[in-house]
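Just one chain is shown here, as structure tokens, and it is the form predicted on its own.
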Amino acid sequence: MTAAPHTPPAAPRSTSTAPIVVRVKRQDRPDSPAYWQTFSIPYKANMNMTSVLRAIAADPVTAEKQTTTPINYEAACLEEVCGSCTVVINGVARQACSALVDRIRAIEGDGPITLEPMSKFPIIRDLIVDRTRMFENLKRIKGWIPVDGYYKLGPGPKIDPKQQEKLYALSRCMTCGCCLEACPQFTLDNAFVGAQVVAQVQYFNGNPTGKVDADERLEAVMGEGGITDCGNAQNCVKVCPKELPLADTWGWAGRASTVYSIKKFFTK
């Protein structure tokens, strides 16, 4: 007798139709002081935080009936793939496009929803931050598969299905910054690379072609700001919108760096 397939429980959903009240932390320029504004918009079913920001942009009037400027924010794919819309919602870094108002209300109540920019990156304006550091760190670890040309190379090397499944999980990283915002070791002015980069080292080093640069990638994360700076808070695991196996990644990084160090010592 075949067991019935497991059906995950439905996500909690609020039935409240009260106006949506949003408190937004704003900043006009990188060097200007931050301030808060409150907005109230009519409720509509199935709204996410991006659609809330769009509604405010269409009629930028505060809850106190003061006309203001539209809120600056980022959005692109609207389906939790690009990672650009990360903001801090009620104190937690998450994607505005997948943060549903009904779900937030069901779990966190009908009170005002607070929106803030990520605090671990330089402010550009309002909810927009400069995430250049994340992409520079990917360059640092050669976050790509090297090729020696674009002519027909024939079939690539075979990958074990279990390894392929593991790599696919890591490939879902959006460079969104949630893991870094939640990390107590990652700050505006230090060199720590964080879970995002270490996971990509595991991803590219696990690819048969990517192994060409495997030692260089490990060297990059074994120095200043690398894996030894992790305090094992595991906040990254809790907030990752793609549920990447980041705890396993840190374990892999420790083992891989130890093996590499021993090999390097005996092959000098």
Contents of the next structure:
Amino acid sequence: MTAAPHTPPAAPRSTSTAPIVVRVKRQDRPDSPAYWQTFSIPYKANMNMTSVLRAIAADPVTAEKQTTTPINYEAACLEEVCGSCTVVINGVARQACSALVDRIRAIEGDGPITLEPMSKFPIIRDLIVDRTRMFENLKRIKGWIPVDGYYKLGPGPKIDPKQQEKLYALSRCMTCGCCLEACPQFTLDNAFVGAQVVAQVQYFNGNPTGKVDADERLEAVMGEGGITDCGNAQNCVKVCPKELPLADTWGWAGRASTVYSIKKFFTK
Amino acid sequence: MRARRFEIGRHRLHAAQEIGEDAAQVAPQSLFDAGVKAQVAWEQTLFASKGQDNPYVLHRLMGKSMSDNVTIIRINSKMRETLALLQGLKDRYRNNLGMPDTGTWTNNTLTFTKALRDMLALAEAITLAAINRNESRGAHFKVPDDKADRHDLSLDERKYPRNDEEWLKTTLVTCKQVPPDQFPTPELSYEPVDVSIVTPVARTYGKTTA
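Same protein, different condition: the form predicted on its own was shown, now please give the form predicted together with the partner chain.
Every component of the complex follows; first up is the chain already shown.
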């Protein structure tokens, strides 16, 4: 079988069987100080960072032979579609489930792999953060298609395949937070909306039925902390695990909000 | 197409369906209070346990045995081994559990340990039901003990055939409700499959000759 033309070459894999050493940044409570612990677990082939955390839970003893508590973390789908296991691994925000030890080692060697919770969201415990802000933003922009009605609405409008393909790319967002973690403008205590929700404005405004709320969605991401606060660092484009076309999103957002402002100036 | 319904302990779905959708609204407050009380008491029991067995280790042993013996290819002697292992794990859970985390703030280990009790009960229900069903149906390929190692035979010769006469029925596993710190005892019963509208036919996946 020949590989599909778009299949990227297989990433290199380490063949080292040295124990897996992990440094984890932990925090017992939202208001308590953070501390680091190092763990060393026997090597097993094909481990991802989630299975490393589970292995530590089954034997919660640090490299210094000190008994501790299992590391608290989130994980659900284990196939990089839910976003809940997002942590900072060796300095880069990504999903623990798709972070394979053999591949990390092929690039970065057998040294300790560091795990930290995302720093742009309030910490709950250890690697678990509170990502409510992203979901609140989705509510603010009405991240849905309004099809409720008390009578039968009939079939929706057709979407041409080119537009569908564009929208599909945007629909892959799993609200993981990588783009916000990498963003120099987005901080714990400011109001910046960030790439995540702006991409969803583009997504729902691009849908022929979703269009009816287009103005309200744009309004929600304009003003203080809105899209003009983007510093164009483009870190979001680089880190997005689902490869959303975020550079295009920011370009679109600038144009759409300008057009909307002019229209509003003359009509409202 | 075999629907199985597990009714275990505090899963009250079936009862709620019988009463109607508003079962939660019409249920007396004392029911909820008693439930909360039982769960809190159970947490205290778990936190106080000073045994040696880590719940994640028990889970791994259960998962390994279930994956090895109670998936597609099913052999009774193997599944009895799993059943015996599950009994052992249940004993260890009840008598030798050690909680590696007794914190009361976002304690993943506690949630996991509570879920493990249900997982062990479900694993037992699945294994018991599988041991009793001596036929192959759907994805399940049951091999009689004496043919377990007869790799010289073809697959069709090795397996129990599908047996509509005896086994066109749904396995029900029923458990009497027990306090959360105990394991329920599964009891098997069977319910006929409704074939009044569609008559069952042989599943040949397009194969026309034997």
